[in-house]
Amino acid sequence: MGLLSDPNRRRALISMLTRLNAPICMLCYCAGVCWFMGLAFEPFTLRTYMSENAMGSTMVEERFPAGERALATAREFAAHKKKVGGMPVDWLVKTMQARGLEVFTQSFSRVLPFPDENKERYIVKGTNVYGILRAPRAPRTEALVLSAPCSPGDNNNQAVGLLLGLAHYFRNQIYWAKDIIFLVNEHDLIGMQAWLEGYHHTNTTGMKWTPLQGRGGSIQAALSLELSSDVITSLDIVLEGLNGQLPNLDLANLFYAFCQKIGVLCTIQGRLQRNDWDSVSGYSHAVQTMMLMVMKQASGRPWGDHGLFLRYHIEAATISGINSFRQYKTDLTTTGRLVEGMYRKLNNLLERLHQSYFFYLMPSLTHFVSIGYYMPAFGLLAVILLLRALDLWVQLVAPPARTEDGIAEIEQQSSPGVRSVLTPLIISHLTGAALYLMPVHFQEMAVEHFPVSETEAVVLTAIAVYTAGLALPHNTHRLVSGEGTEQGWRVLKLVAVLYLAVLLGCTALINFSLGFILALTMVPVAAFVTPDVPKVLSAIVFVILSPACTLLFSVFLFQELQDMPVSLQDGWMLYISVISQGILDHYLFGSLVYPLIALMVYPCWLLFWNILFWK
């Protein structure tokens, strides 16, 4: 405190920070990147452990015996699904009733804002079927959910068969203290969204659905099954949910504990555990696993049906079966016993899962990185913006230079007008509003004038508006009287730098992965842009580090991390698909990534683009 309260020392500190501003910023950037890359090194991470006492032991005895019967049920389900050309609602109702459940159905419909070409649908109509096993030893105030989506073709039939087999087995047990809801939802995430809205009496997306006739207690946890093969080689747990939300870490720990007990190979991001952490290949494996989680979380989309439960504060995950070329095989009986064990431990909960972490990264199922370890990496990037803001503030408040006759150069250092700062701010955000509104609302006009489909019209309109924003400097200077002053761009940059610091800070608190990726590309641009740098080279660097190009590079990087590299043409088509899916996720499920980029991140980037062409 003495350093800051003493005026002389304070001036000396500020002088040092401004004199060494550029080297300190470069050092902070390199340190932030190195810190993040070091998070995957095993000695720097924490071992996973069970925090919830009620789930601390796996000493329950799993006895599920009906794997073959579940397979027979799956084949019967597949036959009826093929016969009716969709979800066999009547057959599911009769089958669940035969297993002693209270069975109900829910109809829903949704008109998409534009056709989803990935799944070839526009007007979606479907029915959810769910059965409730009432708790025999409790007042029925709490519930658990086990779901399996009814997927097109031959996908996920085994998951529905296992769900019905577990329902029959659970019905004969007397130790359940919570209601168990067995849900088969149609049209994957859309059906799950309709059921959750109906269960909680909310409607946040404008979907039409019939009210639920039967309800259980307050949902404490949920699992979603994705099994498309009679035998599997490993089980993968999917954690990433809507807007980067993650379930309580104890849910992942519970899955790993029972996999170890039963002897099932388990993976995260489709990757097995490795013990050679001290080797280059072992560290590279951990980095790739962590980067896959970061990129999935940054996308903001739910990566399974469980992702929509998280917005209702329900801890949920998806268990997906993988059938690869490994020699180790697991049948449905073993998988059913794993699910049985997890539900018996969740049945013991006296309160919601809350004692473990909600913010974490996982380079493997045995180790995790808590928020206290990964947030300094972002902090080192964010402090660069504060240092640049301090430097700009010192330059703005410095007394004007004096001529030889002692008269201050008032005209040259004249204060910028309010319009010179407000005009770029207003135009940038109007451009962002156009980027948010025009692609969906003007798709019909684009289809009439150009030979493209509705989905292509939405994406190409978004790209056109984004590109048109590059003309912003010329439009700004037409509205500002006179030439841009030296003080004017400094004031604008000070506002833009502080704006970006607040924006990235708030984003990182909600979705660290998205905030960190944006900081990696936007902080260098914000820190070193001035009107005096070479225009052509700087403009190229600006475009490469823009949000749109960041997304394009992320698409190629994600495919490389999944060991599924794509060509430039395929990558471009995948890029267009990612943009359209991001817009759809916003309108269907409330994903915040698209409005965040369009209404805040892109206008902020345009402010720095304006500064580059200030003169």
The other form holds:
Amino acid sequence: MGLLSDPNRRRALISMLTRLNAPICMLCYCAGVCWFMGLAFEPFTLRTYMSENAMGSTMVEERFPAGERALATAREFAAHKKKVGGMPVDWLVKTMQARGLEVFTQSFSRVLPFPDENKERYIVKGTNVYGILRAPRAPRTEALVLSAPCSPGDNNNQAVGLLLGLAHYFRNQIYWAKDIIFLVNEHDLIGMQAWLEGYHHTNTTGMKWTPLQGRGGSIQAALSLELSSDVITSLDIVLEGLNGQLPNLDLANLFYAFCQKIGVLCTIQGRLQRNDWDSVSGYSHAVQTMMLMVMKQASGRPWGDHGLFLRYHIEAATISGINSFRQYKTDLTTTGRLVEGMYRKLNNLLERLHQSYFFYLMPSLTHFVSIGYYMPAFGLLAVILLLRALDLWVQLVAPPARTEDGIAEIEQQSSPGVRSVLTPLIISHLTGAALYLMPVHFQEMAVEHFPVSETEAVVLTAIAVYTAGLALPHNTHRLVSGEGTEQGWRVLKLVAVLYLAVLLGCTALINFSLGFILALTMVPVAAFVTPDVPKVLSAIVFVILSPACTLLFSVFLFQELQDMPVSLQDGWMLYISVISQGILDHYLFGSLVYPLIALMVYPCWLLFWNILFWK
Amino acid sequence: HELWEAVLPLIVLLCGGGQLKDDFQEELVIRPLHSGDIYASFHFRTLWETDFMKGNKVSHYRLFPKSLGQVISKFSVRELHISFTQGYWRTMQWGQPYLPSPPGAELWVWFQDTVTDVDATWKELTNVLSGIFCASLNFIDSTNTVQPSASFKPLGIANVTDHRFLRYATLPREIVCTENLTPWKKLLPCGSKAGLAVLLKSEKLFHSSFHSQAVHIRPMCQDSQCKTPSWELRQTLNVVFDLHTSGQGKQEWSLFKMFSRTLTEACPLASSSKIYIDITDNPQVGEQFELIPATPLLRQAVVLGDRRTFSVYDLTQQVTFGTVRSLNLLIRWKSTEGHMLRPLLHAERYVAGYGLQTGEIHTLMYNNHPFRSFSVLLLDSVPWYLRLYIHTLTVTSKGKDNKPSYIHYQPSKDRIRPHLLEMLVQLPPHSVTEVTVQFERALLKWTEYTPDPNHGFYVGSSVISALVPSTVAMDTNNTQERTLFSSL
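May I ask for the structure of the form predicted together with its partner chain now, the form predicted alone having been displayed?
Let us now look at the entire complex, which starts with that chain.
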């Protein structure tokens, strides 16, 4: 206890920390990376288990018999979809009414900030159709949602067929305690966003929608179905939602439990379970699965229609059917029974899902890494920043303590110091603001002057602003505050290091994956930058470790992990589309990754860039 | 011997003197609904020409249940209305109910003006009723009791309209089941042994979409001069059966299928025992549904401002039971159209927003009348742990601000009393009126959470009272205007 209060020991400790600062930092970095890689090693992780009593011990029977009929409905739906050339609203309304549901529609429209070239849409108009199965003798206070997107082409017809089949079957059962809402949403996420905003009567993204006529109380859980084939070989569960939010782990446990019970192959990240954890290939399989989850989570995108529910504290997941070349096939009846089982257990819930974890990583469906296990990996990286800050602080404070008249000196030095810190701070943040605002607001001008499409214009503007930012600050700060002093860059670096520590710390609390990936690339730069290192070499390292390049590498790595490696050319195209999707996600659904990078991370990185070119 | 002789005339005297008129009627109203569901509404009415008040010691009970009679005299109750409901009345599909009631338990009582400490009497009364009805009414305390200033006018003859003597409380989380049905049935003169009450079998009644049972006690007038006071006890039980879950594909209903019993006799103590079938939507025999056995007796009545026609089966007539000595009414659907009804007035309420810090209560009131506007009284009682920001209260109709002509707001006190908000709002014809008010969730002490805190908290229903012209109750010949209660 006396370690810090005793001045002698404190001095000793501090001098040790400053003397061994660089090796300790290196050690921490290596330890952090190793810790993270160790998370996928099975003996270090926990087995998943059902925490919620209401879903664990109560047995339910699955009796859904009508897979064939659901398929017939799916074909009928497909025919009507083709005839109408979009969502067959009238047919859906009639079909749902015939199944005894209360049916309502909601129309919505949205003009995208710029055309979405991936999905070829700009002005989006659509209609959501939903039917509510009212639980008998329930006061309309709780609801469950089962949704299936009405996708273009021949996709997802079977999901809608199964949804209608389940609606018909569920309607004839007496045991429901919560209303069940069957939702068919058009234009996938945009429709879902409109419906959720309408349901909760909020408007976060400036979308136009008609108010909902029927509601079912607070939604406890939701599943989104994606099935595009009559038979499937395995079912995949998608958990990652908007801003890296995840549903309660019990929802994944529930899915896994029913897959086991019914005997359906189940995957996460499209990857099957392996039992050979002790072999190298088994371990690398687990690492790859976990890395996929980390990268998906870090992207902050909703990876399925479920992703938007999470904002409203509704536990949701997407279940998609995969049809590969395996021998063993599962028909729609079995899939229906699985969904039925899950809904019956969710129906038994007394309370919202809250018993299990909300923050976790999954190296496989049977194992998970909880927040307590993965946070140290980030903590080890973050501590480097604090150590560097301590070191800088000591360096700044120590010299005047030795001389008698040092106090007067430091006062003289620090008054230009404030200006020399503030100027780059302001300039870099203004650059960040430009990066945030200019791409979307100047797209028309860009399209007029250059022969590019709107989407390309937006992305290329962003890249241009980003690169211009590299040239701008280190030239201007000298004009404003004159030649940088030795003390000046130290103060600036202290501020920047602490800023980065707070920024990454907050990010990691909300979205661990994003925080970790950013820390992985930015911490080495932040720790070891001084104006005295060789300029050209460090500048190259700097650019390689900048947020934009991190994204570029992530794109390639992600493709590699998904066993879909791309060429440089395709990778670049993908990179552009990823940036445009990121910007669209922000404007359409309120994803925070783009503003975070543009307004905070990039300016923070510019500060370090500034230090590099201080002299 | 001498002693007996002395006592005997006394008894005769007592009987003679206490022979006050009492009367029991029972009715079952069945309304086939558009959705294919069926609505059965039981009404049992005991009328007793007596006076519990003015220090009268009433000790001889015949038809009127003694337990309730004692409650009335001990607590000086003027009017008592209690309902237990499991489910939600789907106005959009089913139209208006004969007597609306909110999910859970609802209790409202008018006390006599002789009561000095209303709150203490109310507390005691709720505890006694809790025992009588086997319900958690003892959880009614000051935090969920309000004194409405304008809603809940007395339904019987009333010379008291001082709202100090009115108390209203709801328990939205109360679950209603057989344990509440049994004591309710015991209040009937025939119990569940004879008459319509034999149909009240819990295994069928709770296999339904909606179940609501209520007890209403009020003072009545026997004649136009209102010289002799009398008390009316009305017990109602409303139940809606679902075609889909119990129909098993066949579109027909019968008494046996609904209640797993048939009728063989009326309650011998009843002066009238009838079954009414609403055939208004079936003008030509067998157009929408077929009724077996058919009856020549028809009766017209105006219910909830709507003229309706009923087929009547009189159970006191032996003819009704036919040769098999048992009545099993059968309704066979010819066509069911699941189209939505557009009732004149209906309402819904929901919470908007997300996150813990913000929320907004939206109440939507629909007036579907093409040219008539209605003024309605909206009563909201919100628990204290939702902090209402009353300055954010907005009332809009057709996109325009709709200023309520009367607002009564009583702010909550933490852990003591709930918010009470009453408004008189004019609903323009063919419009939706939206009332919104923002709230914040208060921080609770850890002991104040309910047993399953993640289940959430219940907020009682709003009450909307509308003045609707020519509203006539089913079985009274009352033609004066009366409030119709529509609860959410």
